[in-house]
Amino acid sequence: MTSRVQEFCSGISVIKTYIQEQEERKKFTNDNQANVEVNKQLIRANSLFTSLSQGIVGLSYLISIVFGSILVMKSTISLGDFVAFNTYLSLLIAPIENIGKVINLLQQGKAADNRIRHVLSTEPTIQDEEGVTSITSIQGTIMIRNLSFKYQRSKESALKNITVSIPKGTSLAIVGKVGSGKSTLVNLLLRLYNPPKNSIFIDDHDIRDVPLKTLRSSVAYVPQDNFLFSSSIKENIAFDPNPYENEQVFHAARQAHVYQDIMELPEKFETELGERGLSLSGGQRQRVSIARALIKPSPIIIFDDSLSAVDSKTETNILNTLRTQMKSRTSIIISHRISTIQEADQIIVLDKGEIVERGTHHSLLKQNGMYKKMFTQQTTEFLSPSLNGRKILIKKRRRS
């Protein structure tokens, strides 16, 4: 029931937009009713236990008094024995009742303990393997050789025979349709999933032989969903084990072109964000995420469609800054916008998990393939249907 309420609160804007309040109330009512039924069972069990225990106590007293009185009248036992027996019986009743209550609490505690132990004993699927090398730093050279990958419950391979070399300090851009395997490739580089052995190499080391701590501390990552925590903007930008000075945070915000937006907020960098950073706009969240990646002194930086929510002017300003930053870093950029990736040292085009084209921006345009088609779709000028009897020329720029 708590999980249901949390989901409602997180998605309240979507619920209101689609007028689903009544349906969601029904779901909550069903969960609440299930909770009520379970509590009823608990109350019945407790009531039955209490009633039986008290009934047994009363019955034992009744038997003791009736049978003991008969024995006293027959002079089988003395009156003193009879009184002593009932005194001992009354002294034993309370401990026996408490034993039952303790057993009841132990049963509830055992159930809770099993749930907690199940969580704590769960082994992470991705962890350092035996024989991992003692690598403490990464230079940034990436080599991918014949990489094929398939998710556990999927019949089709997400990636097929991917081979690409990214020398230190160069940039790779990845474009393709939705579901072509772009984010999967990045997830494997971060080892959010384990790639096959001898398929991805970092500085000539198999990525599975590199300690996870070393690998992930050497990669700055800007994800698609731009997750922000319910803390201050400053803490979100400086989200790293290494401490950062205020000026470093301000500098990163300037590089991501979000500094002025932050300074317009009431508490500036100390402004507390709501859940998942929803108090900021989509473009602001993206730029805060970019600032979080830029402040991290890592040799590898990855942008996963991280400029989709900003306008063209802001995008141009950010790209100019990033080009300076990326000169000293190995960079991987995933984007649907050709304008974002056309300055990359090499570009690969993915389709159904395979590399169908590769080259630079200008060489790919000469190939007249998928890349040129995407470029044309995003930059072609066309005549719109008439509006009030007039033809309007619109420059079309959209995601492929």
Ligand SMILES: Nc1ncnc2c1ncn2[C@@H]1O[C@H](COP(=O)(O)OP(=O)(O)O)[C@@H](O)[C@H]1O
Given for the second form:
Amino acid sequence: MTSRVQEFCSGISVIKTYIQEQEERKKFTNDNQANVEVNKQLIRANSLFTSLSQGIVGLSYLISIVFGSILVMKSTISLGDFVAFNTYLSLLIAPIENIGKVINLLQQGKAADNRIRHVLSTEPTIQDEEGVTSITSIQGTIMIRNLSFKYQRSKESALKNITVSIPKGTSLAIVGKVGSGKSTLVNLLLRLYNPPKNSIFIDDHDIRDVPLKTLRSSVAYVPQDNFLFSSSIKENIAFDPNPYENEQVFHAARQAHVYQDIMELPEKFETELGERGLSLSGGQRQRVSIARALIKPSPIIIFDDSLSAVDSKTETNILNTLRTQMKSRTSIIISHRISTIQEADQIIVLDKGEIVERGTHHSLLKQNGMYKKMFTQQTTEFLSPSLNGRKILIKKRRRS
Ligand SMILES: Nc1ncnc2c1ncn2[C@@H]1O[C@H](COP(=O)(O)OP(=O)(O)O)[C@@H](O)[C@H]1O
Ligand SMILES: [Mg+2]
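Next, report the structure of the form predicted together with the ligand; the form predicted on its own has already been given.
Time for the whole complex; same chain goes first.
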């Protein structure tokens, strides 16, 4: 019931705009009804238990009074014995009933304990394996060799035979349609999924042999869904085991071009976000998320379509700032906007998990392939205001 209610609350605007109140109310009533039925069963079992135990208590009194009186009348026992026996009996009843209740509680507790233990004892699938090296720092050279990868439950490979090398301090841009495997490649570099052995090398170490802590502390990552926590903006930016000075937080915010936006908020950097606080616009969230990555002094930085929700002027500004910063860092930029990536040292075009084109912006334009097509499309975009005759309101660019 709790998770249903939570889902309703977070999806309330979708429910309202699609006039689904009745439907959702029906679902809630059904769930509630099922919950009531289960509880009724529990109450039934409980009342049966209580009445049965009280019945037995009453019966034992009855027996002891009838049988005891006969014994007293026959003078087998004294009246004192009879009274004493009955007093003891009444003293015993409460503890015996309690034993029943305790057994009941123990059973319920055991069931809950089993469930919690099941969760707690689950081993993470991705952890440091045998043969892990003890390196604590990374320079930032990335080599990907014949990398193919398939998600556990899917039939198709998400990546096929990817080979690319990114020397330290250079940039790689990845473009491609939605679902072409761009985020998957990044997930593997962060080891959010395990790549096959001998397919990704960082500074000549197989990524599977690099301690996870070293790997992840060496990569600053701006994810595709700009997740922010329900805490202050400052805490969201300085989200790292290392402590940061306020000035460093401000600097990162300036570099991500979100400083002005934050300064206009009621409590500036202390403004609370999330359920109990304020929500930011998509573009602001994205830039806070970029600031979170920029503050981290890591040798590798990854942007997964991280400039999609900002306008092209802000984008250019951010990119110019980044370019100076990224000179010292190995960077991977995923984007479907060519303008974002044309300065990259090398560009790969992914299609259905394969690299179909590679080169620099100029060499790719000469190839007259998919990249060129995307480029031409984007320079002539914004010319299709209606969809099947229906007016559509494009709030945000589609993300891939
Ligand atoms: N966690 C997952 N489990 C199974 N399949 C996935 C998962 N994530 C992505 N995929 C599939 O892998 C392919 C590549 O996805 P993705 O890397 O997210 O593409 P892109 O970032 O280029 O849009 C898609 O076909 C997608 O459906
Ligand atoms: Mg993606």
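Just so we're on the same page, rigid core means the largest C-alpha set that superposes within 1.5 Å between forms. Positions refer to the first chain, counted from 1. Here the structure is a predicted model, which means the values were calculated and not measured.
- Interdomain rotation between the two forms (smaller rigid part relative to larger, C-alpha based, rounded to whole degrees) is 12°.
- Core-superposed comparison between the two forms: T87 shows a Cα shift of 4.0 Å.
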